[in-house]
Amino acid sequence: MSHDGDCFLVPGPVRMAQNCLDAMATPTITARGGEYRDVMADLNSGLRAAFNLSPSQAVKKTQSWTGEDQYKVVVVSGSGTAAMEMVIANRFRKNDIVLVPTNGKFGERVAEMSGRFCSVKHLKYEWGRAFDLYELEQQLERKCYEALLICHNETSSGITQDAAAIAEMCQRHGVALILDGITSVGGCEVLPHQWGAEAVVVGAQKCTAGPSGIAAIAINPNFEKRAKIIAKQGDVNPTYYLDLLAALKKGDDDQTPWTPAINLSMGWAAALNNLKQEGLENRWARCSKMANGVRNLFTDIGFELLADRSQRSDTVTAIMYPEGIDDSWRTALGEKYDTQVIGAQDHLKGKMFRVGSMGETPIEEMIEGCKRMLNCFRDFNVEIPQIDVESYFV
C-alpha cells in the first residue's frame, strides 16, 4: 500500500480518525441528561483502557470510571497541563518536598509547576541524557520526598525515561509516584498498577489521536486518601475549577463538577474506541515499528539523534540537523512536499527537528514522509544515497 496526500508527522495533535471528526460534529445536548452520562461512560471505558488499567463497562450507573485495580479516571475540560496542575494542587501541601528530574522542556516545565504548589527538588539533567538512577537513590535515601514526578516521555529531546526503575525506587523508599503520561499512554508501554504509580496524566491530542484540550488523570486510592486529608485539615492548595474532589464527588454519576467539553468527549470517546479496536499493544507496537524505521534510517545515512540510544521515545525521535541545514529546511518540507514535522524547543531552535511517530499514523504515511524528508534534504545539497525506505519498516 501507498500513502497519497499530506503527510502529518508531528508529535501532537496528531490527526484525528474520521469517526473522531464525525462524533464532535453531532448537535449539542445537556451536560446533564442521561445522554450526555452514555458519552462519559464510554469515554471513561475507553480511558481506562488506554491507561492499560483494568476494564469497566461502557455503561453509565455502573462505576465506569473505576475497576478491580481501585484506580479512578477522571476527565479534565482542559489540555494536559490543566490535568498536570490537579494532581499537583491537590495531593500537595505547600511544605511537601518533591523531586522532579528532567532532561527535557516539559519535564521542567512539571518542576516549575510543582514550585507554585510545594517545595521543588529539581535535578536538571542534559536534555536528551538519561537520569543518573544512582543520583536518584541518593535524594531517595535522604527521606524527606513526599513524591518523585517525572515527565515520563519528553517529546522535547525524545527520550522515554525509565519508568519501571524509577517506581522500583519509590516503592522501595515509600515515595509516591507521579507520571505526566501526557505523551506516553496509548503509545508505549505504560503499567500504572504494577509501577505503583498514584496518578498518571494523559492528553487527548497525543498517542490516543484524540482532540486537543481535553485531557484525564489515573488516580490510585492512595492518592485519593492523601488528597482528603489534606483538604479536611484546611492544609489544601487554593483550587476551584481544579478541585479533584469536586470531580471525585461526582464520578460514580458518570459527571463532571463543571459544564464538561461536550463534544470533545465525543470525539475523544470514539477515538478511544478506535484505540480499542486496534488493541493497546499492537498499537505500542505499530509506534515502535515506526520509531525504530526513522531511527534506523537516519543514523544509516550519518544523522544524529539527540537521545541517549537506550532510552530513546517510540513516539517521538529528535533528529540533529546536517551542518549548514535549520528550519528553512522544515519550511520547505511543508511547502514543496506536503509534509509536516516539527522544530526545536529553546536552546536547540533552528538545530533539529522532530517526527512523530503516534496516534492512528499508518506505516505507509511514515513511509511516505520519510521519502519526501530525504528528497527535500537533497534539495538543500545534503548528500543523501538512495536508499530502499521500505526496508526499514519491515
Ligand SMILES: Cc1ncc(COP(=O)(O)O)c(C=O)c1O
The other form holds:
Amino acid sequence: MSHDGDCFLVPGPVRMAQNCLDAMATPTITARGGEYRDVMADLNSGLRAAFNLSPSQAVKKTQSWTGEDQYKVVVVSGSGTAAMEMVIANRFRKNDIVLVPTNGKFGERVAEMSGRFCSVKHLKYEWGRAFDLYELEQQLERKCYEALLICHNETSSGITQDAAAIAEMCQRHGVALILDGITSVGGCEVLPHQWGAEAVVVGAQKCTAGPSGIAAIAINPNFEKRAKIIAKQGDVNPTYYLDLLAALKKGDDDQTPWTPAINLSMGWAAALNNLKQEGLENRWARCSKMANGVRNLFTDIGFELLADRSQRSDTVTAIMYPEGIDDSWRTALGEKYDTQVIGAQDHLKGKMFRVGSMGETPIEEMIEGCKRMLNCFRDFNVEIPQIDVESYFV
Ligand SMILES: Cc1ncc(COP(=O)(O)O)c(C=O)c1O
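Switching from the form predicted on its own: structure of the form predicted in complex with this ligand?
Zooming out: every chain and molecule, the one shown earlier first.
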C-alpha cells in the first residue's frame, strides 16, 4: 500500500479521522439532558482505556468515570495546559514545595506553572539529556517535597523520561508523582496505577487523535483526599473555572460544572473509540515502529538526534539539521512536497525539526513522508545515498 496526498507528521495537533469530524458535526443537543450524559459516558470509558486504567462501561449512570482501580477521569474544557493548571492549582498550597526536573520546553513550563501555585525546586537539565536519577534521589532524601512533577514525554526535545524508575523513587520516599502525559498517554507506555501516579494529564489533539481544545486528567484517591483537605482548611489556591472539587461533584452524574465542550466531546469520544478498536498496546507498537524507523533511517544517513539514545521518544523524534540547512527546508517541504513536520522551539529554533509519530498516522504515510524529506534534503544539496526507506519500517 502506498500513501497519496499530504503527509501530516507533526507531534500534534494530529489529523482527525472522518468519524471524529462527523461526530463533531452533530447538531446541537442540550448540555444537561440524557443525550449528553450518553456522550460523557462514552468519553469517560474511552479515556479510561487511553489512560490504561481499569475499564468502565460507556453507559450513563454507571459511574463511567471511575473503575476498579479507583482512579477517576475528569474532562476539562480547554487544552492540555488548562488541565495541567487544574491539577497543580488544586493539589498544592502556596507553601508546599515541589521538585520539577526538566529537559525541554514543556517541562520548563510545568516548573513555571507550578511557581504560580506553590514553591518549586527546578532541576534544569539540558534539552534532550536524561535526568540524573542519582541527583533526584538525593533531592528526595531531603524529605521536603510534597510532589515530583515531570513532563513525561518531552515533545520539544524528543525524550521520554524513565517514569518507572522515577515512580519507584517517589513511592519509596512517599512523594506524590504527577505527570504531564500530554504526548505520552495513548502513544507509549503509561501505567498510572502501577506507578502510583496521583495525576496524569492528556490533551485530545495528540496521541488520541481528537480535537484541539479539550483535555482530561486521571487522578487517584490520594489526590482527591489531599485536594479536599486543602480546600477544607481554606488554604486552597484561587480557582473558579478550574475548581477540581466542583468537577468532582458532578462526575457521578456524567456532568460537568459548566457548559461542556459538547461537540469536542463527541469528536473525542469517536477518536477514543478508534483507539479502543485498534487496541492500546497495538497503538503503542505502531507509534514505536514509526519512531524507530525514523530514528534508524536518519541516523544511518548521518543525521544527529537531539535526545539521549536510551530514552528516545516513540511519539516524536527531534532531528538536528545538517550543516547549512535551516527552516527554509521545512518551508520547501511543505510547499513542494505537501509534507508537514514541525520546527524547534526557543534556542533550537532553525537548528532542528521534529517528526511526530502519534495518533492514527498509518505507517505508509510515514514512509512516504520520509521519502519526501530525503528528496527535499537532496534539493538542498545534502548528500543522501539511495536508500530503501520501506526496509526501516517492516
Ligand atoms: C508535552 C506537552 N505538554 C504540554 C503541552 C501544551 O499543551 P496544550 O497546547 O494542549 O495546552 C504540549 C503541547 O504541545 C506538550 O507537547
